[in-house]
Amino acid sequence: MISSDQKKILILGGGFAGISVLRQLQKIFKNNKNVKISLVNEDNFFLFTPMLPEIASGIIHPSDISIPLRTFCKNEKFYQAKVSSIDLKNKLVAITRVFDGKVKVLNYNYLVIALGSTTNYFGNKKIEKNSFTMKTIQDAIAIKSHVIHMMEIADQEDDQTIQEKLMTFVVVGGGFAGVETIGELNDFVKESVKHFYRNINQNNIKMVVVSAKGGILPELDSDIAKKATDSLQKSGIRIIPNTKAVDASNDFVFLGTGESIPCSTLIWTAGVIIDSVVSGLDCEHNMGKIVVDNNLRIPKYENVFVLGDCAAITDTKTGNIYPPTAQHALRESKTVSHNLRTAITGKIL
């Protein structure tokens, strides 16, 4: 029998932030039947996204970085569905089952919003149409298949100009995803050409990173970023800073500097955007992210916690919003879990 005093915690999102909160709450409320936890996520697996480039380069198998969410949900309820709306005032969340479009409404006492983000093309339809991205297993597999296909065609091509275009790989975005992607592709392509594609001229292999910032890895300390820059350049990767990609087709990318790079592979890792379900909520936002207080709550709704990509959390040292990385999500999850325990039990530890 369910107690009338039962508290319902609803977690939206099964990424680093959501799963970390879930696992900590499991320990906190172990054997506590008065606390019911539910999790909603569009996919039925947790994806270790930092290692997607290794899928694209063939180093690891997709199953190595994906874990069924039900393995985390021991006594918790899991819903594989898309969050279609959030009613903060009435404490309701509508979810839509992808399979048949069936809508279900869930109520809660405490809500945890950790829905992550999606790729942001900044309205550039041509780049969206002509580029790959690196957000899902399907993305990584598609890139791997495409890169192998390019090497197969290039190996049969005697025209050096065409071969160079086929062997030019451009990654837009100098953050973690972009740097890891170009590094993995560089190793994969050069090793593959060395051992299997002997008609490809190694000098025709061009690896390019385009960054809108002054360099790569702006999230890191400048000394570390410089070491990473030196390492990439030493391996033959060209870094183009302070530049944006403004146009693309299936055989070139055009930069804001006026340079046109002939290429057959463009990978976009240059930005993310928050889902309209989150950015449209009745609360304060910063670039679509929800502005939270020091306890990671929405000021007007103290029973709603936000973390990960969805949260606008200011770094008091720099004044900038913390970047959407797994490391920050994991740290934030500790704060959310601690504050949920305090809110429900009334005990401050």
Ligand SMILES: Cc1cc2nc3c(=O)[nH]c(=O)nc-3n(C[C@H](O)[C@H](O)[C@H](O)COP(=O)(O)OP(=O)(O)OC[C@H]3O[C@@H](n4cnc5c(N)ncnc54)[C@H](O)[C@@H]3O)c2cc1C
The other form holds:
Amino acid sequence: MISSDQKKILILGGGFAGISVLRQLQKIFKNNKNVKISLVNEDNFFLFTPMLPEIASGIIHPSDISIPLRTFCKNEKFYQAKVSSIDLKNKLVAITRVFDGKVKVLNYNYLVIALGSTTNYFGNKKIEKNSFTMKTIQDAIAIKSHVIHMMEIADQEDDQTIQEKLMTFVVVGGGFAGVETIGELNDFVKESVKHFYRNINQNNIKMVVVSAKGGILPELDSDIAKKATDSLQKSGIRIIPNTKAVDASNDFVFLGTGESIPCSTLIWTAGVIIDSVVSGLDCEHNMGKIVVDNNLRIPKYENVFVLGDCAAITDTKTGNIYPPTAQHALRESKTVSHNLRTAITGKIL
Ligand SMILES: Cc1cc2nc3c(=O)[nH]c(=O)nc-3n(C[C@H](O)[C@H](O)[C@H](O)COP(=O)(O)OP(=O)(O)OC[C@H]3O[C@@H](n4cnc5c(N)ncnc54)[C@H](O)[C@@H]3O)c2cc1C
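Could the form predicted together with the ligand be shown next, to go alongside the form predicted alone?
And the full complex, kicking off with our chain again.
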């Protein structure tokens, strides 16, 4: 029986932002039977993305960084489905079931949009075709298989120029994803070659990270970024700052500086884009992200909260949009949960 006092909270996205909101709301509304919470996510597991590069290097197993979403849901309903459209005016969300494509429409009193982001190739089809990315478990496994394959071929290749191309790994993007990926690959390849691939000349191993920004890890304090830069360079990784990758083929990546690097492995982590289900909503956007007010709500729709990678939240000190990081998503989740409590109970703590 549904009471007229009942409030339905619908959380879209079971990543860092969505799960953190869910867990806080569980505590806040533990004894409140009038609050019903539902979660929608296309995968049925939470993915700890910062450790994807360790899957690519084989240090850990996919199950180490994926937690079934149902284990977070105590009394909450979970739908494994793709969010196919959001109707803010009528407070409706259409979801498409992953296993049979059937569409279901959910209503809500309060909506939490935490649908994250996907890889942005900036429309460059040749780069998209000739590169790997690092966003899902499948991406990480594909990179691992490919890297092992490259070492197998290189070990049987006596032409040093070809061997060097096979052993050149270029990561484009100097953010967390790119830096963590090149760091893991560097250790993985160098250790593997040292112990198992004795026909590969260690000097032929080249690790490169290309960053469009002045350096790497712009998300971090400059002192920490400097330490990371020193550490990568000390371990033999070449960092190319202030440079964009503009084109790629099977055998080369071409940089905006005019340099072309022969390589058999290109990994693209240079930007994020927001899915059209979010970027197409009738509200203000910044690069597809939803612009929210100080309470992390959409100004025209005060019952709708947005956080994580798909939210455009301005840092009042710098005027910039906060970068897409798990750390920010977790902090934002506290604000959203607190504001939902206030909106539903009317109590300000
Ligand atoms: C390799 C890598 C390393 C990283 N390292 C760090 C790090 O060290 N530190 C850090 O702070 N950040 C790091 N990040 C960034 C961090 O992962 C993101 O900023 C964070 O995941 C954002 O949280 P979110 O909840 O907004 O999005 P996500 O965690 O991506 O969650 C979004 C969820 O929504 C689901 N979804 C998307 N679209 C739909 C749809 N239409 N229907 C249903 N479900 C959908 C997705 O499946 C996903 O589960 C890293 C990212 C990567 C890729």
